[in-house]
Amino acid sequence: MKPILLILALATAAAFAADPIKSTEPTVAESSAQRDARMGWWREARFGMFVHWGLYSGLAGTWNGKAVGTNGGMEWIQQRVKADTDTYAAAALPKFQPVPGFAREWAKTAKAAGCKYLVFTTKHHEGFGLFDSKVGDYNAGARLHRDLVKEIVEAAHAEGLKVGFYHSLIDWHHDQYAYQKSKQLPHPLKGQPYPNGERDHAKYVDYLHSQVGELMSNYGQVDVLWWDYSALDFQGDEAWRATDLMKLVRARQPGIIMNNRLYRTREAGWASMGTEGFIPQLDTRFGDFITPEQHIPATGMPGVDWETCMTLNTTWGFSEHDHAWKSDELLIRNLADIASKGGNYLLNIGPKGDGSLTPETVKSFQAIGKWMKVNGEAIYGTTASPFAKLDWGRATRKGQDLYLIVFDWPKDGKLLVPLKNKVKQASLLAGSGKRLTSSSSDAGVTIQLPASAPDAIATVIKLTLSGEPQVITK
């Protein structure tokens, strides 16, 4: 390219990014094989790692000397002990001081465990952006003099996974987000009238659109886009002009999936405001995939794309109080039981302030990793399980072949499945591959196990059925 072709492609690239407003890019229909294509790896995946990093990190759950609290999202602390903007940052800034290589230990930890996917909190409810960005100057490239989310991406494309950005549509920093407008949606200030003056709400929108459309042109591919939140009094067009802003995103990263958090309606699969207020339906104009969060759904969600997202321990922001961490088998029969409902599993990190990871969080997410690596096949590219209910354990299915995946080893070592298929083959995926017998009959088909189980957690039997499979239904 020639240097003065050169130096008007970069500026008009420069401009689109600093003013997305004015994009006006037609919304493009889709066929459902070029949804499918689209949604391919993220259904295949099935876990990821979630990171919520951010002033509120190096905060640690503490404010004036004591604890805010000892579970509970700390990355809300602003909002738990209603400090202004001012206030909050003063006490924050300092405390929030990432150490060099911070991001690698975050995507080499994601990727031993098996994560496919990385989502990371670009901005929360706070305000303050961990990217350099050109609007305003309550960011990292500002306050910091670094670009965290170029470090991070950087870390996670070099461990070969894809993606993701959660970006915060509230925000409690900037002095035109008119919060009044909601009484549902959280604030600092939540009551008190706004203390500069009447605020146009319309230029925090601007505000907003123009730095997604930084993200969205600044860091390469970016696979998924986690929005987070709305209210049923305040969503969708009228609170983000969300048709525009989807279609924005859409614009930059054609191929990027999206949650349904711009909107709080039951079309777009929420009946309330509570984290267990989804509904199992879909009308995908709205998002790509329904968001339970702290929750799985009792029998999935057939036909709908779905991921649950979920702590370590209670708090989805670091705090040095909380110290509920779940367990490994808990962790894991997690992973098992969302699986082979059809979804995927989102597992939140909290990093501290530098961006290290607690003992706690290292030890997780090894345990599960150790586990994935002989068991990955069970989960891994697999749709729901055929049964309504196993009293054992869990079922997932990869074409004729079903995984069972055993939490509650049988005493006298047969495994009843209530299928009328012939098997053509059983086997163990620990250890060797150790062939196993089966038997049929009007109950169904009886495997002959060993004496122990192999793995205490969760141990996965693969069959290969003759045919689709036949469930015997009580």
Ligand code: FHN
Second form
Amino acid sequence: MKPILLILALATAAAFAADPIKSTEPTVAESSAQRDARMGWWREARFGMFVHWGLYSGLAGTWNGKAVGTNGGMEWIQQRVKADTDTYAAAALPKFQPVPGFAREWAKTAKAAGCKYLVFTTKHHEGFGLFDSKVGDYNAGARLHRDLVKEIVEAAHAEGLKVGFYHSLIDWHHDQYAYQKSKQLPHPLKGQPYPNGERDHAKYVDYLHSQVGELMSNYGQVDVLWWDYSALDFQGDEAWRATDLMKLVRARQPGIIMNNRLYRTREAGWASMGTEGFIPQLDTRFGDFITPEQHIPATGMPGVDWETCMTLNTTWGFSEHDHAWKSDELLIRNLADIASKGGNYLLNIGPKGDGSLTPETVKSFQAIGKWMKVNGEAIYGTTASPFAKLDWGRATRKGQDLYLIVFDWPKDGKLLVPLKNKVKQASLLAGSGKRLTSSSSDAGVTIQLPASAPDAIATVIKLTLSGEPQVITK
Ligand code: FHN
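Right, and the form predicted in complex with the ligand of this protein, after the form predicted alone?
Every component of the complex follows; first up is the chain already shown.
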């Protein structure tokens, strides 16, 4: 080949390699109507359970008898103690002993809380697969002679839940995962030479694609694929052969919904690393929804599907040292806040090494379930509030119905809603659905409320308007 052509070829290859999205072509040719149909159940669901469960769960934030930390992700314990995979597995495997029927407790807890879908870790960064994989031997099939993914899927389906597979792109076990390629992605051996000499990352990516192929083929319909995660310096086709991976998934699961974490670009809704790095935009070639983590955006994101994932305390994986449990009030108001902005709430549980749930987890989800039993219609199938901000709470919308979710009950019993509309009907969702009287003025609609709030955390008033909401802006 002539030198000039060789230089051009090398330059092109380098450009594609350097730019993770240049070689990305649309992985699915669908109309916006087809996309809306595919996203429909997810947008209506609004509320799902996230589950982080793996070998780290048995370690419970403790290593060599000492607490590794009381704050933050103990699913990262291998990286926090900088353990190589053999040392880690030797310590963790004996403590990972799932009791029979563990998944049924998760599914029942999720269902009773009003969750419509359950997303769980099929493999987290530690690299241990919860499924019976024929690729490699670092998985539940090879080590425990159980297919835990199958058990979880069956339990979720028995409760009528949609299922989502979280799958880590990062892998702290595989001996070809070339962690030196990224300065930003974590690894227990970061900064150290590869213990096994050179690594061929392409071999890890083949392994990744093979295991994702198993997950997309062996467990029936999978409704969500929750990738995790890419870095600005290592992402997309360069890191994961992302275009091929998305095509593989969609070929086997045509209706599946995938998040944006194969990439970390502005087009994929990311401006930087860290959990605040999200931006309200998404080119759907790179995923179906953006994933603000431990954050609720300040406003809605019209035209962008998004899901906030959050922990119940401060860690995704179980830690016996983390007692910073969020209050029922905060959890319920987060759900209302997120729904009022048109987003989904993926609330995490971290089961113990035997699969059991902490009493705090059960209590939190029971409290949400009690509220959802009365007020779920103000969350499910709603769209974002027509109001920019409400001093006393939040609002959601369903056609000409508005749901006013009142956090701060007015002392004078008068709730002012900045609407020009006439109100056809106003009623409480709580109790017997008591009708409320309302009056209109230039300031808006004033609703006469009972002296005390039926629900101290959040009371919902359903308004049926004559026509589309007409908001009074200051
Ligand atoms: O590193 C992971 C973390 O352990 C956890 O799984 C979260 C959940 O969204 N995702 C990554 C951090 O962004």
